[in-house]
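Let's start with one chain on its own, the form predicted on its own, as structure tokens.
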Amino acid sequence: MIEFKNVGFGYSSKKGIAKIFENLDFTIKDNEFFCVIGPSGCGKTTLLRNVAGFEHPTEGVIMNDGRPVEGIDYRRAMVFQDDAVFPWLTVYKNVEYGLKVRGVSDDIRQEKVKHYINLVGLTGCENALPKELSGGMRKRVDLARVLANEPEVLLMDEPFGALDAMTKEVLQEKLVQIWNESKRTIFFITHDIEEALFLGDRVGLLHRLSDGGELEFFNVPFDRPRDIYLKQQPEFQAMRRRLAEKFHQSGKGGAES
């Protein structure tokens, strides 16, 4: 469980604290599929950065299973929008290396990088380089690396924002998969609000401070599991536009993509 207990955050500047958010108070609950849309600059991967403890909030606590959150931990995993595959490791040391930096023993290594190397669907590629996968592929080898540690939360940065729509769909239905299989806490940033919607559990929409800052919730109400022709159903398509609206009405200029 992610606990927000009133919290804010902000850069030094010649003015003083530039504040980016605060006053946020919510919690993500343990196995929930948590997502965030926004417009730009509105704070949203700051707010992802806070939680994985790559910066700290300057109001505030956050808390993770009762507990402060003051660094980073293996616990709370990041995939980042850009690949962060290392482009001299082949898939299988790619996969292998958190658990190798953890001093995990050979024996436990080599089951777990086989097993999430076919989770995300790279079983016979085990000895290609990054260089020799298409975008689709390498994303899948980001995510295998991050779960082959068997994080508690997965922080996900706008991770297919990248990718072609086909390449995307497959990737959103294989994360479904997993998250179904797993059950772990997933916060996920995204500006496509359908890609939030088929995800989610719930959407929060972050507003600038500008507008509020308010971070404002909608339950999204479709049945597990899903597949991607739910996107085409006519009561997904209308809170698509509900939220569509909200979102551009959030910034005055927000552009879903």
Given for the second form:
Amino acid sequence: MIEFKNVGFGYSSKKGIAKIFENLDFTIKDNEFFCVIGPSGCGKTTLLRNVAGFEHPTEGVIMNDGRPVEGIDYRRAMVFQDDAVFPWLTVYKNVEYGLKVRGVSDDIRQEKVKHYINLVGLTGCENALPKELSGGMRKRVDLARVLANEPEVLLMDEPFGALDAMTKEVLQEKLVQIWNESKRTIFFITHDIEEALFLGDRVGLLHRLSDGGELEFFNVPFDRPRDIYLKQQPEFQAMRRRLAEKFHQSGKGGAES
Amino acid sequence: MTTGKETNVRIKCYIVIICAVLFGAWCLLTYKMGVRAVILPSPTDMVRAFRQLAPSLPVSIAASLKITLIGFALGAAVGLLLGLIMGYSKIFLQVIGPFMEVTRPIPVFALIPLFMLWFGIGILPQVLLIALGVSSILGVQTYEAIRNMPVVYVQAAFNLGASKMKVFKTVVIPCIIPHLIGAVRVAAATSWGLDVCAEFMGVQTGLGHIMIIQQNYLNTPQVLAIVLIYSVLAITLDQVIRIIEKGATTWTDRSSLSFEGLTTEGKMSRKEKQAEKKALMELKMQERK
Ligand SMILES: Nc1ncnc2c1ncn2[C@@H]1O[C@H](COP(=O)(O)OP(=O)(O)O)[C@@H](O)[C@H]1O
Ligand SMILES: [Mg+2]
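Form predicted on its own done, so how does the form predicted in complex with the partner chain look?
Below, the chain from earlier opens the complete complex, with every other chain and molecule after it.
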């Protein structure tokens, strides 16, 4: 359970503190798939970095399982918006990285790496270097690398934002499948409303601070397991439209990415 | 478009032609136009010079090689270490950084006389001199490479559970190596220069020492011969570094220049332009008929 208690954050700049968001007060339940959407620059990445422990709230506190988040922890694992796969390591060694630096023993390591490479569908590519892979495959490596550590919370920052529609759909299904098999909390950021509705149990729409900075919640009513045909259902489209209206009201004057 | 193989053959042809022209000019100047051997020795003079130097060469080459390589290795190790520590510890950077900034612009060559006074005329001052020059180049370059590396790799490593020390070993070092190759090559070239200088200044062994003696007798062919030997040594070291580079940087995208093999639309080679003109002319001729 991740609790946000009156959380606010500002980057300190020359002119003082540049507030990004404030007064966020909500809870993400255990094993919830929580998606946040919002216009570009509203502070989605910053919010996630606060949960990961890369930044620290300037007001309030974020609690994970009753303990305040004080720093970076592999149990709250981040999948970055940018390509973060180590280009000097092979696929195998990338996936192995977290286990290795944490001192997990050889045989367990081997087993887990094999399992997670297989899970993301990269068996056969173990010895490839990242430069030989497509963007979608590199995201799979990134995902496997994070999953191999078996984190309690997955923090994902527009992980599929740079991928083409086809690859994106395949990876969305994969992610849901993985989440179904071994439940864990996922905090997923996207600027794609359809993606948020397809993946999430609940969607939060974060407004820019200049537009009030509110975080609006929407429960996603669709049953699981969901397949990609859900996206064509009228109820899905209706909800998408409702959110899109809110989104564009909020994002007026800003680009959507 | 030409195929890669054709281009290769053409490049080799150009190189052979340029070499032939240079050699021809050399022969012409020395044999026909009577340029004196003191100014520019002829090929025959050079052969004679090598013969005369041959007995003393092995010892001298070994002496120069030893000093340069020891100095270079020592300097590279110290420089890399300093750069890494400056990247690792902010306190160290803030204490040592200003000293490095102030001392770096001092030309190392200017320190040669002092080094001889302080450390005598044995192998020590030379080795220290070369090490100093190399380490000041590599220290700064290592630190800069660390500063310029993508933050996301470091953050990802921490987030996967690595400690600061582990991040340095497994992320920072592999990540900066490709960016250091250039600096290592410059440092290697500099270390040869420092070796020559130090030997000029009074060291009793080595190629530079023979060079100074020969120069006193105005034996230009011998001087030139030693310059050639230095060049061969320097080029060999450079090639060794490049071979190591190839092994260490296979993971990067850069193979050659990134803009090679790209052409923009609308820009045609002269041949293509001429072909197009010709085609147009022919069309017009046909229309007239
Ligand atoms: N390191 C930083 N220092 C100062 N301001 C920053 C920094 N990172 C982001 N910002 C600012 O914070 C705001 C929110 O950024 P971000 O969280 O990346 O937005 P989003 O991910 O929603 O697009 C932006 O206006 C951005 O300019
Ligand atoms: Mg962002």
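Note that the structure is predicted; figures quoted are calculated from it, not measured. If you superpose the two forms and keep the largest set of C-alpha atoms that fall within 1.5 Å, you have the rigid core. Positions refer to the first chain, counted from 1.
With the core superposed, Pro234 shows a C-alpha displacement below 2 Å between these two forms.
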